[in-house]
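Next comes just one chain, in C-alpha cells: the form predicted on its own.
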Amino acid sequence: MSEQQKIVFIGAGNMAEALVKGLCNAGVPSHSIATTDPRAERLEYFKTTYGVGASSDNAEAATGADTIVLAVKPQHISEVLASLRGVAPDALYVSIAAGIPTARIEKELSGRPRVVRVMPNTPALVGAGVSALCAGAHATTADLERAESLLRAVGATVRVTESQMDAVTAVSGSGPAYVFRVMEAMEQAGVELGLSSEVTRELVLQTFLGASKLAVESGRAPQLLREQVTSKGGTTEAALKVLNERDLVGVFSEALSAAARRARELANGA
C-alpha cells in the first residue's frame, strides 16, 4: 500500500487487527490508517497499540479515505453501509464480511462503488493466511492490485471468480478448522499409544509446521511427498491403508461440499 494513502478499517475485531499489525510492520505509517468500531475499549487498544486513528462515527473516519475496509459481522453489514453511503464515493471498498457479494454492497452504497471482496482465514493472525480476492462490477484490475497489497501483509494471495466463492470458502475459509480437527485426534491417539499429551503435542504440531513447511518450499505435490515416506510393507503404508479404506477422500468432499453448500445459504440469508 502506498504511503500516502487513507486506510479506514470499519470494525476492529480479530482479522482487522491482522491487517493492521502486518501494514503496521510492513513499514506503513500509523497515521494513515484509521479504525471505527462502537466498542471504545477496542478503540482504545488499537490507538495505545498502534498508534492509529480510532473513531465511533463510520461516516467522520470514511471521509477523505482512498481504501475502506469492510471488517465487520456480515449481520451488520446493511447497517454499515447505509452509514458510509455517499461518504467517500471515490474509494476503494475491501469486504472481508463473510458471505456478503459484491452486488448486495454495491446497491447498499448506491452509486457505482469499487468493491473488491475477500475471503482470508485465521492464520492471517500470525502472517501466514491465504486470501481469495474476486472484483465486483466496477472494480478494476488496479483495484485488486491494491486490495492484493493489502492482504499481502498478512499473508499469500490468489484471485478467483465470485461464483467460486463458496468453494474457497469450504477450502480455505474453513480449512484451519479441519487441520486443528486432526491435531485433535492425532493428539488422542497419541496419549492412547502410551506418550504423554504434553509429548504428543509437541510431536504433533511440529509434524504439522515440518510437513507443510516441505510442501510449500519443495513446490512438489502432495502426492508425491506422501509417495516419498510410504515404504511398501512400512508403516506409514500400515496407516494409510486404514485411512483409505476408511475413504478418508470421501469423508472430505462430503464435508467440504457440506460447507459450500452452508455458505450458499447464508449469503441468501439463511
Ligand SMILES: NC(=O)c1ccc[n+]([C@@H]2O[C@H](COP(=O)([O-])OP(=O)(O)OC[C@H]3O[C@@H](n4cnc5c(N)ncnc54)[C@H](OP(=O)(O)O)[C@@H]3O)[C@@H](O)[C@H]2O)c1
Given for the second form:
Amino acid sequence: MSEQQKIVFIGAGNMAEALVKGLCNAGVPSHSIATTDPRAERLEYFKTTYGVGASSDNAEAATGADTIVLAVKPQHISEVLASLRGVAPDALYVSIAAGIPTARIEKELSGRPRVVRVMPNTPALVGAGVSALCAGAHATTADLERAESLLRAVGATVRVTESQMDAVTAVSGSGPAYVFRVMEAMEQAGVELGLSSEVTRELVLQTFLGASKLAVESGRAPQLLREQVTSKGGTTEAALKVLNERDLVGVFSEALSAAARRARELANGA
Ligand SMILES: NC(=O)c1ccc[n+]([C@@H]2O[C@H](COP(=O)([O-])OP(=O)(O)OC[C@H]3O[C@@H](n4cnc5c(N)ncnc54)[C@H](OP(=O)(O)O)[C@@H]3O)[C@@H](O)[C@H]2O)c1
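If the one shown is the form predicted on its own, what is the structure of the form predicted together with the ligand?
Next comes the full complex, and the chain you just saw is listed first.
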C-alpha cells in the first residue's frame, strides 16, 4: 500500500484486526489507518495496540478516505452502507462481508462506487490467509491491484469472477474447518493406537504444517507428493486404500457442494 493512502475500516472486529496488524507489520504508517466500531472498548484497544485512529462515527471517519474496508457482519451491512451514502464517492470500497454481492453494495451506496469484494479466511489472523477477490461493475484493474496489495498483508490472493464466490466460500472460506475436522479425526485415531493425546496432537499439527509447507515451497502437485511417499505394499498405501474405498473424494465433493449451496442461500437471504 502506498504510504499516503488513508484506509478506514468500518467494523473493528477480528478480520479488521488481522488486516490492521498485517498492514502495520508491512510498514503502513498507523496514522494513515482508522477504524470505526460501536463499541468504545474495541476502539480503545485498536488505538492503544496499533496506534490507529478510532471513531464511532462511520461518516466522519470515512470522509477523505482513499480505501474503505467494509468489515462488518453481513447483517449489519445495510446500516453501514446507509451511514456511508454520499460520504466518500471517490473511495475504493473493499468488502469482506461474506455473501454480500457487489451489486447490492453499489445500489445501497448509490452513484457509481468502485467496489471490490473479497472472501478471506481465518488463517489471515496469523498472516497465512488466502483471499479471493472480484471486481464490481465500476472497479478498475488498478482498484483490484490496490485491494490485492491490502489483502497481501495477511496472506496470498487470487482473482475470481463474482459467480465463483460461492465456490470460493466452500473451498477456502469454510476450508480451515475441514482441516481442523481431519486433524481431530487423526488425533482420535492416534490415541486409539496407544499414543498420548499430547503427543498425537503435536504429531498431527506438525504433519499438517510440514505437508502444507512442503507442497507450497516445492511447487509440486499434491498428487505427485502423495505418490512420492506411497511405496508399493507399504504403510501409506494401506491407509490410502481405506480412504479411497470409503470414497474420500466423493465425501469432499458432497461436503463442498453443500457449503456452496448454503452460501447461495445465505446470499439470497435464506
Ligand atoms: N472471521 C472469518 O473467518 C471471516 C472469513 C471470511 C469473511 N469474514 C467476514 O468478515 C466480516 C467481519 O468478520 P469478523 O469475524 O471480523 O466479525 P466481527 O468480529 O463481529 O467484527 C465486526 C465488527 O463490526 C462492528 N459493527 C457492527 N455494526 C457496525 C456499524 N454499524 N458500524 C461500524 N461497525 C459495526 C461489530 O460491533 P458489534 O460486535 O458491537 O456488533 C464488530 O465489532 C464478516 O462479514 C464476515 O462474514 C469473516
